[in-house]
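First, one chain by itself: the form predicted on its own, in structure tokens.
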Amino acid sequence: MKRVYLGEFEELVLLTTAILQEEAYGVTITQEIEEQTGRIVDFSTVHTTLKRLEEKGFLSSQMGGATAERGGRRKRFFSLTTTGVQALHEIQQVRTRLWSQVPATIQLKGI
């Protein structure tokens, strides 16, 4: 498999879209984001990238059905695809071991 570079925006929604498995589309995963991170994050940046880890093969999406308390509108629900659960399984494994080298004496302990 080629090496995979995410941006950090990138990993984290596609990060949240694997909690959040059939409930992953752009609301709820802008949601989750700012739940688990504090920090706010704007609809369309979202969306514009779920719309880029798509086309790059990370994740696929499908329409879910019309609802009445969406006046009608459908949602796009985001899964991942083999190449996104690969991906997340490279950069885990990056993240561990950089995370092992850190001498105990810089160990970010309480911060």
The other form holds:
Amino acid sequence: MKRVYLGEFEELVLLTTAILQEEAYGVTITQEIEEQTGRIVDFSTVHTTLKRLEEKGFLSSQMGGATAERGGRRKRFFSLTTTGVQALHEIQQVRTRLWSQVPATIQLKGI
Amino acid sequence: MAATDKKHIPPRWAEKLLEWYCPAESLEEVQGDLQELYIYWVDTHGKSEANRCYIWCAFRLARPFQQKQPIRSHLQPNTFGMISHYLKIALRNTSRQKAFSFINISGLALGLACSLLIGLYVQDEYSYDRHWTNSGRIFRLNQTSRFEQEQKASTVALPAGPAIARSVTGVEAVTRLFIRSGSIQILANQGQKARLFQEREVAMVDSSFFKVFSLPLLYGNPATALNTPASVVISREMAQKYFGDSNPMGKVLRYENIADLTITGVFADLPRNTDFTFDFLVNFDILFAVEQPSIAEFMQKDWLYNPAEIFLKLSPASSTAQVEAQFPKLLEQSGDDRVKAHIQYYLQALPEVHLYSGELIGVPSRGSIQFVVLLSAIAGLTLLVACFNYINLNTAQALRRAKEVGLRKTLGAARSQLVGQFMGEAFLQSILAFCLAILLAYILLPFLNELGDKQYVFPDFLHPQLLLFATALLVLTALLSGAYPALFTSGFLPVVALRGKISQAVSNKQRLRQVLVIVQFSVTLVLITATIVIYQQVSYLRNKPLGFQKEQVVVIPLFGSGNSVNISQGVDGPFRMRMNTFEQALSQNIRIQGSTALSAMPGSGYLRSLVVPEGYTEQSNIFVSWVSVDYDFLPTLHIPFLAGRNFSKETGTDHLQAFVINESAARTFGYASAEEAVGRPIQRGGEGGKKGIIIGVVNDFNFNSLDQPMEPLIIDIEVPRFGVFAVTIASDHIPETLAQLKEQWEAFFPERVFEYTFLDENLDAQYNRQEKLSRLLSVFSGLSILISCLGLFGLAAYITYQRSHEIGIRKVLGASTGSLVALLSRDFIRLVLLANLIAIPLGWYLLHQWLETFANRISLQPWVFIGVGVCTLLIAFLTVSSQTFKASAMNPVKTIRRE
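Next, give the form predicted together with its partner chain, keeping in mind that what was shown is the form predicted on its own.
Every component of the complex follows; first up is the chain already shown.
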């Protein structure tokens, strides 16, 4: 199987999308990341990352219904594909495995 | 919008920006998201901060290359598809209208081929002598002399060279250049027999020659090669000719059987585009070594005798004005009042020597700016005539394309697109024509070589300058011939075009087409008339009686080539004796009618000499052409006497003090009649010159080329001046007579190569340039009438087709074929007649100007103009009637039913 390459920010966006579930679109994802990590995230960065993840096949998207607050424009909702879910799992596994091999002393020092 | 109040509206321009670049399929969501965020930002951070954020994001989203494969909407134009579509339409049109396309393309191709060939010629003419290192700093010293008339010469006096080197500042190097022919003997070494050659191009130069001209040496050191009078530098070609592949350095050549020259260098062959033609470079002092001491001294001191070219290389900092300002002072060094009073020096840039020396006497220039300008004009005109064809035919054809234009416009094509399409078609046809033109030019190249005495080969076309020129030509042609039809055709109103009412619009453009046809035919007519008149003038010059016998005269170059030492031992010297016995031997041969020696043959232009007739002083400055002949010259060439007698050996003193003058001289000197001139005292040369009396007056004969007026001439006997030997032979058995002549020559003059020419051939050669012009013009006028008629043919074919309906109706109503042909041809004939009205005065004026340059000229005859006009009318009529006749002979049922 092809190796999955995910950048740090991509991983973040992917995870946030997973958290938000049905409510995942540009604005909510941006705000959620800001809330969860405390870092200032640019919308345009999120937008391009979402596009890229969709191109890579980790996300799929569909247009939602129009809302008045957006001037009648529709939202594009994102959801994880199976590849996306798999990729997240794989990353988690790798991390856990790595963490499990780190000696305890360093863990303490690291903190 | 209802929920968003005014403060929640983001900056409009940022939104526009988004709309502009954002891919259509994600625009909605992005705008939505940003709108949502904007409301949030306004609520949390305030309006201005929100604006900033919005704009920032809008810009950040603009990443033009982020999207790898832009997905196009089906509404966006498919440029590639359209181009291939246009191409297809263009090709279809071209192939459907075979006749028109043929006329268009072949006409353009002919015009382009002419321009290409002439472009090659012009480019080559302009490249002359620009290749020397620092050729911009090299100048030739020319002189203007103002005696009885102003005369410019490319040659100056010999002492000027060293004088400039000595006393003119701002000159880096200076060299004299004097080309003479001479005999070159290869000395016998290694027991071989000495071989003898007659070489035409022996150049005497100063040792500083290589400082002026960067002529690369294959062998030898340019700094020292010519330092001694006993050295010679030869061309690679001569080295090959004399010594084969072996190294010629150090070998010895004998020049004029007087001086032994050691080869100290070999130069690479001179480039094709230079006016220098020498094969041997020798030290200038050789000239004085081979001449008689008194003549050598005269040459080294006299500032009026001007036989040599002088080239100066200015130092980088100095200007021509600066150097020229020093010339009056330089001329003062001559110590000769006449030089100071009447002679001026000026500089001519080396690259201009080739083309701009026409009016200079001295070394003949091989180029002519008039010729270049004339040829360029002809090329331009021919191309113009071809372009006019294109414009005419395409405008006429516009009708056929009207429906297409209407349809395209209805479907939303912008005018610019249509112009693009038609221009594209013009370009396509131009490119086709261009390919054809290159092929044509390739085929015609040998012809150009012959006319221009050039040796072009095909790769010469690939010269970058020429390629640039050709490309520019192509673009220009396409623009010139395509723009008008394109603008015209694309301008149809779709409604009018689709309804088929365009013919009215087309016929409104009749005026323009008529003007173009008139211009075209005027150009053609002028070219044809010029061809005929120039041909007449050349044959007039060739056949005009010259006042002496020119047929069956064999001319053998004798001693003028620098070894006058041989004959200068005086009238009774051993050489003169040898010549006398040779002439005696010749007189035994019944096929040899006469023989004589003289300084130069008629037609070659004579030296001018100061002459003081009775009643004048030296200060009168009368300079008259002068030829030195032997006793039997005048009878040998059958020049009749008006009064007095010929030189006679019996008198005994004729070679010392007798002069014969021509009729013009008698008139110039103020004698009432030829008889009166006989017996008058006269002096040739300044103080201490030859004094004598006039013993005879001869008829005027053309000793100059015929493009110069008849001038006074004095004739005397001065043996050291003899340069040619002339023999008149019987008109039968010429080859045998020549063989006998050669045999006898070799017996008497073993040290000289036997070379001969015929006098009439030499004389004819003077008119080579005019003849070249006449041949060239005949080619171009032929081409021009061909192109014009092609155009006329196309136009006639089209108009006839257009009026076939009318023709049919007329026929049904009883019109005869003849009357129909007349009806249809009338318009065209009228145009050609108008062209005649323009061309006749124009041609008359131009040709009159040209003929003015000849002293002997034909007068313009009206019948030439009338004849050409009638012929052109006839050709035009035949061209047109071939079409109209076809149309009027057709069954009217067919043509009427068609609509």
